[in-house]
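Shown next as structure tokens: one chain only, the form predicted alone.
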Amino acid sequence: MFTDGDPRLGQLLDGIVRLAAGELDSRIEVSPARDELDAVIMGTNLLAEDLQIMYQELEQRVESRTRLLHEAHREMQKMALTDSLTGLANRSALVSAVNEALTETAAGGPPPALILLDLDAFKGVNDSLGHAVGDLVLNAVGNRIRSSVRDTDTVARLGGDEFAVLMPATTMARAATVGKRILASLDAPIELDHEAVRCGASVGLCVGDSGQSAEQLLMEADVAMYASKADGRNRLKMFEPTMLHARQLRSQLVDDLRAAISGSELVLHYQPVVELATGRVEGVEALLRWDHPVRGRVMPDEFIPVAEDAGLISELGGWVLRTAVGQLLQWRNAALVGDDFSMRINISPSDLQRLEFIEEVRDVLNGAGISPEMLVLELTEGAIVRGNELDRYSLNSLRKLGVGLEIDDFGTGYSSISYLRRLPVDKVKVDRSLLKDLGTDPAQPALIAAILQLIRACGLEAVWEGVETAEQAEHLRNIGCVSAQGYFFGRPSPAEELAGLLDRQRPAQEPG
């Protein structure tokens, strides 16, 4: 037995106090007596050892869990700054890098340059080959851009088919060299399984300055990029302050066009399509004009691209369809035209991508009580040839509806007879460029005759546009061409003037 004066009691009490204070490596010395008090001391030491082991294991688990949490946090940060498709930086990462580069410039360092590029033909890739192929193309484009720049440059995908390159501490000349290198890398076709895709780009470039924000630099690069698109695509444009004014004018033009569609500023002029053998006006082409209250007459080649970029082209096309068919109804009700007369309107390739377009055409015709055969829709050759399955479905649906289909501007694009044989079209409008050298180029008559024979060999009929002289009209008549259009027969004019022309020819249409 042990007594109250046993010094081991004090040692045991001290040891327990140390353990309670967290000194798990402390131990109490066991005496040689090996009595009951020593047994308590040994038990306390064993408990301390177990607690020490448990604490060490807990520390290891906490350390491991903390490390995992840090790794997960870094991964989340990386994901938040990385484009999930290409693995490039995203917009947030780019803005952060631009701000950092501009901060260094404000401290006296060299300025950064920003390159912004947008693929010129990517929508066609997605539409014709599918989004899976589109994703492969975007990855390939990202890799080509990355291989064209320095390791210190930041390559980002901003979304869709828009990419950016930040070059810190550089000059305009060096940045322009890199931009041209990127353009050259994208000029070569991208080889995929059973497909070779070519995707050029429009590139805008600007150099930063102290006091600028990332948003300002991105805006200037964006302005330069859109100037590149407007200048013909697949080229590089450096930002100039005058571009900002052009951008503001374009933005104002979009607002004005939106108001014009819902207002009364748009007007259709009509150009005759003539039967060469008789001189009879067999139809007209509806040509859109915009009478702007401030700018005056605005021609389609100026505002149609704006409408396409702003997503207004279908709304604009709907206005043309309704107005032209309405005019056709007025002429028919006035007995100025018969059922063999045709109204030709130009439609956008984007209309063929809208399944509701077929219903819109049907509804307009039914609402006016106009036979579908009296409406002819014109599309450019390139738009039809490059079309995808949805385009072909729309064309076939329109043909089943009874609407006439005509290739416009034949001779400026593919001009492939093999395509002509497969396309669901009725007529081919031959571009004016193939007629202009008639009378000056000795080889031109044979070329014109060959084109007419090839079109007819495909089961189609030709309409020749750009006829400006009696000699041209006579030559086309002599080789058997049926229809023609051009200034020789009449310029585009308002509906009232066309009504007078139709009225004057009416006796020739009606017996006795």
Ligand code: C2E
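Keep in mind that what you see is a predicted model, and the values were worked out from it rather than measured. Take the two forms, find the largest set of C-alpha atoms that superpose within 1.5 Å, and that set is the rigid core. Positions refer to the first chain, counted from 1. First, how it differs from the form predicted together with the ligand.
- If you fit the rigid core between the two forms, you'll see the Cα of Tyr487 move by less than 2 angstroms.
- Leu37 shows a C-alpha shift of 2 Å or greater between the two forms [criterion: core-superposed Cα displacement of 2 Å].
- Ala196 is among the residues whose C-alpha shifts by 2 Å or more between the two forms once the rigid core is aligned.
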The other form holds:
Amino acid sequence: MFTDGDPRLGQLLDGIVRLAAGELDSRIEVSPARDELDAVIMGTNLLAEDLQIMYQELEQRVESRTRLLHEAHREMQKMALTDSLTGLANRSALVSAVNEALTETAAGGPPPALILLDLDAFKGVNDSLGHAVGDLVLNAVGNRIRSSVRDTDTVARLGGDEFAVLMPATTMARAATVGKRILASLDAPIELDHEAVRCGASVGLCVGDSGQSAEQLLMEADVAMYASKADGRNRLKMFEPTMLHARQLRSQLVDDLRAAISGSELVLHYQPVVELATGRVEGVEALLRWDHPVRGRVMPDEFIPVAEDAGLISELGGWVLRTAVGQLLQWRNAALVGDDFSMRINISPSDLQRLEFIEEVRDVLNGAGISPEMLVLELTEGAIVRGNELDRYSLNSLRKLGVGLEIDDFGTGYSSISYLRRLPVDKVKVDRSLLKDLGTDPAQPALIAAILQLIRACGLEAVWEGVETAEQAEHLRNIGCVSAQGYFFGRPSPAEELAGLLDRQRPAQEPG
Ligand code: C2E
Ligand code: CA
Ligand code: CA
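Same protein, different form: I have the form predicted alone, so give me the form predicted together with the ligand.
Below is the entire complex, every chain and molecule, led by the chain shown above.
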């Protein structure tokens, strides 16, 4: 075997140490002897060769993985800054663009302007035509805004149907021109596969100041947008400091309302629903009133939207449900009403989105020992036709519970015969606007008769709302409308007054 002191042994050991140290391109010299030791040296060289190839492959793999990682990182950064639906900038991209523009202004450059825009009719489109169509509309709107501004402007979608445009280094006049151009571009209907929709926008505008923060600029544009929405839709409003006052009032109203729900400032008034043929009060509609300690009586049209916005509607709705059912129980215990009487309450669209709501209705009815048929829930068309899974589930569950379901304000929204037939409702309350011109417009009687016929053909019952005169009541009775409601029969009034009315009709109801 190896003779002592063979120098190749030392070389072999050296070579192995170098390889182990990472010098993969070092090789050990093979001697002319070509003996067993040389065979081991050649084997070691082969191993080194293999190691080197493997190492190179590994390096290439690491390199390409690193490249992919970098690409993914860039993509993620882009995603973090873009709105995935429209490909426009998102809120955080907008905020950094605003910050950048404000920095330039602070350095003496011209001010930036910020436009905030909220679509007026988008909710209706989404509700009636579905989310896929809603997405198409948002994309179309994004494109129209994009083509109304310069490439250096940032167009962003801030979520939902809210968009923003930042114009760095501009003037008030140019910003206003661009704002109007955007409004005009949204005026033309958006053509979809089978229909065309038009959703105008409310636009708020403000021009930045050096020393202002991005948050302030966004807040001012938002305040201006709210003001333009409140002013009627499809408008452009420039921010004014006085607008902040209106906003303060609104947030004060939210605080007050929160206190009112837990306090005793809310009260329900009840308006009779009358059987036209006999004049009998067949039920009442509970309508909310708020006796504000300073502002006096506030009507629901003013505070319900505020409550909806502020997320207070479920608390409010719960209060209405408990109070109305409590009142019904009192009247029934006093034998003022029989089992054929109904208490109607108004339900908000957001109630259907809460599964607890169904439990609440069941618990309140069980607790009072009131049969579910005596409670009728009034839902507006908008709420009822939205048709998402949760709504459908809620409607069907309420239906199974046995409470009555009624479409409210019929004829103002997205009426369609197919949904009248499909929805699990049993009554339709026709909006008072459809009665307004009876007596002045010769075409009105025919329209009213047609609506009534349509409702009946769908197997539903009609309740006509807003009857103010004897003639209107007479007309409706003559064409076979069963029930009606309106100032002619009685205004919404406190429970005690209703009790008087119910008491007076008692002998007719229960002879003897
Ligand atoms: P609505 O459900 O359509 O209620 C009918 C409204 O028409 C009531 O206004 C009522 O006072 C009014 N009205 C009744 N008869 C006549 C009439 O002959 N002529 C005219 N011109 N008006 C009549 P109100 O009480 O101001 O309520 C406004 C709306 O506020 C209601 O419209 C309903 O959508 C909402 N609301 C009221 N109470 C509640 C509630 O407890 N919860 C919810 N979510 N909404 C409510
Ligand atoms: Ca109603
Ligand atoms: Ca109504």
